[in-house]
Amino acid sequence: MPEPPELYAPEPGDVHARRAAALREVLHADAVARDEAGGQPLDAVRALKASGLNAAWIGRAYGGEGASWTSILRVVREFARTDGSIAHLYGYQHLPLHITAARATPAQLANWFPASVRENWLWSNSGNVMSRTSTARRVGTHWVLDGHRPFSSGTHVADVIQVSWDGDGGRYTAVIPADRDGVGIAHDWDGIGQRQTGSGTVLFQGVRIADEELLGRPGDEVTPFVSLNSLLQQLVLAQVFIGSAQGALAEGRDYTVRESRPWIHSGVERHTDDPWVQRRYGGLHIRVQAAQALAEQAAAQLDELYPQGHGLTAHARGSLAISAAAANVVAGEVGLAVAEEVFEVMGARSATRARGYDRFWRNVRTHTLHNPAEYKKRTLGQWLLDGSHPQPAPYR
């Protein structure tokens, strides 16, 4: 008899979906006791850092490996094969980089970029749009920031912060060390679904902030090419809910093939016979590969876009904001629905805490909760309708 194919293969040609596979396997041995476990995923990031992954997208002339925004999604979309907590943790460090890349000055690149590639650093961001608990004071030469943050991924485990605060002028933003003193981590996620990535508040006692650390000035322009930030968010994301649905579907097929037992009136006696079954995976399957179509098809685009810096122009940014969208919306469908409706083909055993397969739908689940597709779906809409492109903004 033959054997089942092996599922959702990394690129050959990508040398960091590669390396993030063999990462994956690492991380797949105690992956369901993590996320029991919730907390500090600090045995994984140090996994992590050694691979050399963390700095794989900052560019050669800074001592990173200058690698591509797909090659990026992609090992997004292997860790969530596994494990949704260290895909956001990996994906989401790269909002600030980006962040960072479109505003800092050629100065603070050149000492915050090589640092971060020789000490491996995971960055991690504090600055919530949607809430506005921060404020500082100037005080001498200095800034001190003071209040809250929630919704912080990351900050738990990072080496650098990049945190905001609302005063005079506008929105400021910095890049700090995560051990300043002064920071401090609430600790309080109690989500049901991405348990390790510390997703709660960031607290802010007298924390000193040097001009040098400014990332702009509130009144700085917010170019189309400073605003992809929330469009890499929403193809980080997408990837997370494709890679949890591969995770799922993989899962329980292994599963299917070894531990089901057919229903008593299925008429077949293995499990695999059974045209039902049959028809479910192949329908799930279709489903997955439908979303990672669309999702490497706008990082694809995002790739070509990236290079034009702040000549990038509105109408360019709006056509990927569309792209990002359509990716999203449907690889969260089919996260939701791969990750619950594998459990009708796997069968009642399936259903236990000591397996573990439910952390792929409560991984999807509180993410979309977050960012919902109802409000992507009128943007695409209504541009469909009248031709209209999305505006900047928070999750578009």
The other form holds:
Number of protein chains: 4
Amino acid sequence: MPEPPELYAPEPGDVHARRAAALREVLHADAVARDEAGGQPLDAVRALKASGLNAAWIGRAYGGEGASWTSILRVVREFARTDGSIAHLYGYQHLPLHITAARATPAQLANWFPASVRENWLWSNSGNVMSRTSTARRVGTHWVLDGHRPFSSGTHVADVIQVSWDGDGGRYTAVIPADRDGVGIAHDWDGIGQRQTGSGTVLFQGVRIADEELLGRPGDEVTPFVSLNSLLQQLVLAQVFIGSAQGALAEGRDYTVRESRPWIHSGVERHTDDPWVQRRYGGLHIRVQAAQALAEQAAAQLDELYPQGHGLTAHARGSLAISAAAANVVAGEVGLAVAEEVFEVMGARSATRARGYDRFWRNVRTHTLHNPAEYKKRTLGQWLLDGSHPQPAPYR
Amino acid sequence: MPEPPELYAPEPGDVHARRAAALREVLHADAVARDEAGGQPLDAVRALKASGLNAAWIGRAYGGEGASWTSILRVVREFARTDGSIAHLYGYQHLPLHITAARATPAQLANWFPASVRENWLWSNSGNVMSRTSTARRVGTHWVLDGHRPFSSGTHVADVIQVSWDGDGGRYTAVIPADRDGVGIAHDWDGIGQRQTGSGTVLFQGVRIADEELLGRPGDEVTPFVSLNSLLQQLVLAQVFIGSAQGALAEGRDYTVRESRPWIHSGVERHTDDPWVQRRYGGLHIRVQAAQALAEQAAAQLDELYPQGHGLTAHARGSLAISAAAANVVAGEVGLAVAEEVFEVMGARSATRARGYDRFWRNVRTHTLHNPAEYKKRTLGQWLLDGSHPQPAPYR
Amino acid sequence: MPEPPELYAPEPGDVHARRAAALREVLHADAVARDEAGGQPLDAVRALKASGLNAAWIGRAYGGEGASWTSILRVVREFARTDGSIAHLYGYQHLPLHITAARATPAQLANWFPASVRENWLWSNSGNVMSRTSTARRVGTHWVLDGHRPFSSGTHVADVIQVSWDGDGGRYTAVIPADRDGVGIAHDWDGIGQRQTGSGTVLFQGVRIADEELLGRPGDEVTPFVSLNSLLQQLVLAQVFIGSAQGALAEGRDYTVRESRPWIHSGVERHTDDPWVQRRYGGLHIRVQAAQALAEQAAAQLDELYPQGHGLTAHARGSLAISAAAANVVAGEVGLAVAEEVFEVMGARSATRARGYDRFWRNVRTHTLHNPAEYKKRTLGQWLLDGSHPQPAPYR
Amino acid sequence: MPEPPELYAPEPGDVHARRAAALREVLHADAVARDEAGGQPLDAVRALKASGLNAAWIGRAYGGEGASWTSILRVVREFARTDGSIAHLYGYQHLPLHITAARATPAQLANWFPASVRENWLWSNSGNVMSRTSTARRVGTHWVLDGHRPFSSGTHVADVIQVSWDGDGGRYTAVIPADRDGVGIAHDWDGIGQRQTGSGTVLFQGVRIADEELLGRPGDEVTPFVSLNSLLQQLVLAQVFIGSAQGALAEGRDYTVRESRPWIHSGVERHTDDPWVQRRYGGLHIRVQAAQALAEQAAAQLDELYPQGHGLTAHARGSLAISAAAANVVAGEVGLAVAEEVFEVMGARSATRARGYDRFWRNVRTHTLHNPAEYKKRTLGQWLLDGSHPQPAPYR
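Since the structure above is the form predicted alone, I would like to see how the form predicted together with a further copy of the same chain looks, so please show that one next.
Full complex below, order starting with the chain above.
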């Protein structure tokens, strides 16, 4: 007698993905309750740090594991199968990590990365992008930062944060401890999904920043390598969406097998014998597979290009931008579709708060709004029509 | 300078729809908070009763207004534009009202309907359909009902309830006060949407039922007229879905006009100048219009047939079943699509619990599960292929 | 034993629709062969004229029947169920008929309309819109027109044609016999669908036009009434699309019932017992119904407004523009979907040239390109967002 | 100034794919004319043979190139970008080639395969599957085959054909020259697409077959390896669909860049600057990419499993069946969508017979009917729900 297969098992050869799958089981235990609670996922972050995955990306030279981007992105996907917030926090910390790797001096790296590994820092990006709501002035030998930043995901549980402001000569970026005096968390995140990402406001009141904490200087060229940041973002989100789809489908499947009853007029004994149920699950699974295949391709392309560092050409970066945009759009569409449609074949009794299956839809719906598919499709179309790659910029 | 138009205004000539639109404004004030709270919509039901709409369907002979089905269904739609639960409770009470009109003796009608008008009874259906979880036995001159019934929407705020059980000679149905000794509400409804419908369990512990409370006798023929019940259900739900779509779109439009910011790479000054935003709103609106046109057609067909009473032929009933199924399916699909997609053009800041725009998706997703589109499409296809109408039964 | 129902029967009370349904049977006999042949539908036009439908729209005062727009549009739909070309030619002739009714002098009307009825003229529009490829000069007491006009549907079989050119003081429009010296047909229409519409080039070589043939004068105000033209176009096309969908579905249904075999792994004895086949037909039918409901609403709105003539306000015209755009978009989408998907449940043996079922897809695909849904959706969205109606112009 | 990129370029390291891309250019020259003509693609088959690709799959031991399945499938895709018929004929010949490789004796292989390489045989499958319309009887030392077989693609241009019949002890299969006495081609293929596949009837009138031409014996076990046949079929078709999508998109892109005019109300100077056009091309491209990623994965899985030969387990075969079904379904959906929607952004002038862009839709629509997505989705769903793999059978 065949048994329901394990769906979306981690690559056997990928130790990080496998570790993430194990941690996912832990996160799963109270995922629904934490979604309801919102706020800070303190225990979950503790478990993440204990898993050794938190610092896995940092290079072996600094005591990390030098995990590939492919692995990191799979970890994001694993987490998203039950907890989109942890997936987001984990994935997004690699944006400041990348920026630091790309822009920090050897001395800074020697200072920060080993400490990050040792103390298991969770990084977060609190630098403004779309709104310019914070400013810094020079006071003696320091900078003093004031203002606030919205949508500052992860700052509420981070150990170190990246901040930025516009000043003489351009844009300043710095890395500081999250508990620096004057850094405050508004705890005002109120999203319908991604409830524990803390994507609310971080407040800066007279935050002192030393020159040694600056990443590069304002005039520094933003190389194609540095600008990979916005592609990392898209690739992380793509995995959040795919993981959510996989979670929704796998949890839905389990529910269906275990609990769903045949429809009153179905004429079948078991709900799973209904051609409708089979077709729907099959159809959703196919879409998940296609999205994953595309995302894995883009991750592999990133891994191939990344070692080129600042030597990365604009053309190569542009080519990856095309792949990342495609992966992101497909992933978002699949995430929404699966999270919505799987209910249909689970049935009316599945749609309860206690079950919490709706968190997948709320998570994907929330996060797909931050980088509209419309514009990524246009970007892709522009390239297809005239060969131009998107100008590196936030979200593209 | 043109202004955003009023969307989906009630028919000027339909006093009930217009009254409902006014009441909708009242319900709107705390609709988000009530969605969050769940439980019993006591104030909202009070407002409903005060509006005079509650008993509008009951015939003039009994002191009611004899409102048409078209009007009643429009009232449902109006309510659903902000509060799917009230829409559901209001609409669904017409199922026991219809059954009573169809099966009660003249004496019973003379007893119940004037009282219902005078005291503004809210009716509810607590009769089992799919599960047979309650039974009654004869004790002296009474029946005594024990058991429970799941998905018993509205019983938690009803004044009178319809109950049923299987006994000698078939199925018994009765109408009793909701506060009859032994009737208990489990308050266990925990849906992700339709939060105040109280669609949980009603408990029966030694509930005494008199012969005078029986609707007809078990052996009575279930005429095509009586079996309109399951079509009423589909038509009510269709309006819940369409109203939800209209609410999501109209609230979304208002938010977009008032608060949405243009996308960072849009190149437009106002978000509403973005062709994407225009196209999306236009496209969603079209679907809502098509769904409404179909639902109005089916309502008109019902109004045309209803006066035939028990003279209604199986063929006429079947023909209405085809129309009702079509209207219901289109409505459900539109409801889900609009409630999900409108977020895309509202933008990231709209997806908060405080705004509560996600209630539309949760409401439609919850309720579309109770009568799968799959089976209605099959029903329609069967008719199209061989001319057979669905056998009257629950949900068809 | 139930029989497959008659699908999309004409309204019993609409004599024109019923007559059209009868003529449709005649057109059906060689519809596939004529689609393959392309060119001029001479016999079909002869049959159209014999049916009395050709001049039905012309008012009773002129000897016509004064058919309502609703009826005319239903006739278009009936024809499109088997022959999109005749549907197009028939429908489109009402654009110059409307322009003539709106702009001609009483003397012109008294001259043209009775003759049109008596001699069963087929009208056609050969006036440039998007391209300005023809010009006229004044020669003595006449105008002399030279140039050409692309996409000149119907000119190849028309009796009278409307022509236009830009000259002193603005745009000139005239009505002339199609056999006037110098009018030539390039017979270069080569569309993948709508094969007999003759939508190719008409050539003008020294075509003499008398002042008495001018419709109004260049400076004349283009009233909202006159500009109904582009809405008529959209409404005619909507019916071509819906009729095509109905034809595809009805022919598909008949084929399925008569000839389709169950799929090898279906486990059912008759193909029509396959839940897949039932669901697909049901789902397609629903979409057709919704499109038809919307189109009928728009037609009724046109009939209500039309008698206002030049008194029609811009607002009322704008409101109809919104309805017409919605009906057109839904119709186009449904037409494509049905024409493509019905093959799936007919099966592999149905997809032959001899059967010609693909003409429906080719017809709808061809004609939906002439007025992109994208722009109509934007138009609708703009109205929804700021209340502005589309500026009257070709295609809106 | 950037230029439109080369779309879907063959893998640089895949010599067969690159050779196919070159041949595709040749096939492209008269692809539209051949689509219109139907019949036998004699010149195209000659060019195929001249390219050296025809026998590329046959192992090096026999003088072939031992091309991987991945390469063969890419060749199919390349051809389908302009000529779905050649793609089909080329791909499908690998079904009898596989069966021969799997079932022939060493002596037969030593006989047939070198000859096939040397003489560039085109193989074809003329063995019945769904219908049993031919029979053979024993006459002396030979078999004599009579009857016919429908949908016998490729037989009209094949050099060798595989035939089969039911006899004592089960099913017989044989390989014979296509010009064997008594083999006749009805030339009755009349599909709306795949016009030169000759998928009509092959007739058998007293066709003599020697024992040495039999593949195995009726009682032979149909190992999972042998039953890869129906998966090869699905994988070949998937590539026909993806190649068609790529052809439609790439030809559409070129047309759009070169010839399309901006829409009258677009406000842009170049059609390619319209956000609509960009979005549509981007969105279609993404879908093509996802389909290709999935198909490539399945091809790689086949290449990994194939060397196991008759040692291939039922489980491994089942696992590939899941991948093949997924790839096939996605490919078919993408093929239809791209082939239909690309017209929208090419515009009205593109939809002519002379251009022939509609052949992509007709090709995909025709061929997707031969193995309904519905059943492949059900198959996938069954596996997902209970872990069962499809029983090897035609089409699964």
